[in-house]
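Only one chain is shown below, in structure tokens, and it's the form predicted alone.
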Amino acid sequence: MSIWFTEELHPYYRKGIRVKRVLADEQTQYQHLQVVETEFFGNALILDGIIQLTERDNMGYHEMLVHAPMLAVDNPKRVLIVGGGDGGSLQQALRYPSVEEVVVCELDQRVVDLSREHFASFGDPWADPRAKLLIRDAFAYLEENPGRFDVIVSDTTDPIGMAERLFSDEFYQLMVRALTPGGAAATQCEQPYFDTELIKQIYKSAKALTKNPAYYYANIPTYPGGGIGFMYVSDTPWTEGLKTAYPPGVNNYLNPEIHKAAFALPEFFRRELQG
């Protein structure tokens, strides 16, 4: 008999996934977190019910999500991820051998053991003496952090009970704040199709605390739509990645063209976003 994992976030569109078996499904104080083996997109970590990534997918995720702001900036050495307790941001940033430390603060301690445990192709970046973690919450950590950061990345789920201020005016304006002069940020930032409005309000923060706010995406099977976008905050141009060496390490989803494009807004969305 099948096994199927069906998302519903929306009343008007769900999607599924084959199942091979349950790896961890527990109740911590935050969600109920899930690891499952899956038919085709190996092994996915699933947040109350919401895919956070799979083996097979994640790669256009936490690569467009970190290298888009980690190449605008002149060697960066401090780094911050909101969220990002699975690893795969932290794996990506640590490529920078200009990097001296790369703070993540996640408030689920079992989102990091769970996903040390069945996700072994990040690699263990939490064994690089570079990594910090602070399992606490991260708009206390920003207040006491003013200038502190190079680049932050806001990794997080959904806009949905606790971390829907995350996607706050107030949190954008603390994460600028830490940002040291000529720093970049890129936070998770939903879905054209699905999220319009949600995205036009982010935007419009960003481009009051920012010169050269962008929108951008990447394709990304397993999430809504199948596609997932990001925010660029930063006075720093966007282009500037475009001028900078990829990290040591193999890209397997972003390669100059791929970094351009992700820039290219559909022409329906380009009108909502722009006005």
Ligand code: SPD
Contents of the next structure:
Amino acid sequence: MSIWFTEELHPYYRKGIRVKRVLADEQTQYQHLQVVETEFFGNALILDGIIQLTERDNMGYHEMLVHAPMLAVDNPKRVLIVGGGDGGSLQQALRYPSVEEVVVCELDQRVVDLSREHFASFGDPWADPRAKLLIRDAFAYLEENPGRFDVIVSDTTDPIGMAERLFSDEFYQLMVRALTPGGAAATQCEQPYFDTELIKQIYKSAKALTKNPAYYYANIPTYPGGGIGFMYVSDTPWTEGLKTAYPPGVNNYLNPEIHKAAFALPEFFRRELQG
Ligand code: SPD
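Can you now output the form predicted together with ligand SPD? The one shown was the form predicted alone.
Entire complex below, previous chain first.
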């Protein structure tokens, strides 16, 4: 018998992956958390019915989200990850020898615990002494830490329910305020076809706050539309990142050609964003 997990994010679009078995299924204090073993994509983390990551294709998401801002900053030392309790972004940020501290501000301890148990491919980045987990609200933490971080990565769920605030103008203001001069941030920034208006609004906020924001995109087959975009937010142009050597370790998605191509926008979307 086949079991299909179907995600219906919009009333006019749904996608499915075939599941072998359910490894965890619980209601945490904040959300419905599931981990399933799939036929093709390895283990998958699902929150409130939405796929967050799979073992097979998460590298496109985590490498692009983390390295675009990291590479644009000269010897980043302090990094903040908003959300990211699964550890995928943390693993990438810790690859930089210059990094002294990565603070992960995650609301749900169960995401951390179950990801540690079921996503061994992240290599238990929490065991690294530079990793610091804070189970708390990122808004308040950003408010308390102006000018502290060289890089900030917003690794969130979709803008539904409790995560909606992390896509607001107020969040972007706090995030930019928490950067050091010359710092850079990148945020999970949804899908050009399905979320055009939201992305336009975020780009407008980012443009009011920094000199060189830019939208970029990665292919992730298990996300709606087959991919997801990110907002790069900095005074430093993203092209600076093209000049920097990659950190030690293996990339599975990012290479110099992908880095450059990711910032090229399809014409309909470029027009929407840049007028
Ligand atoms: N539409 C799903 C987007 C999920 C983005 N968050 C992924 C978290 C992985 N660390």
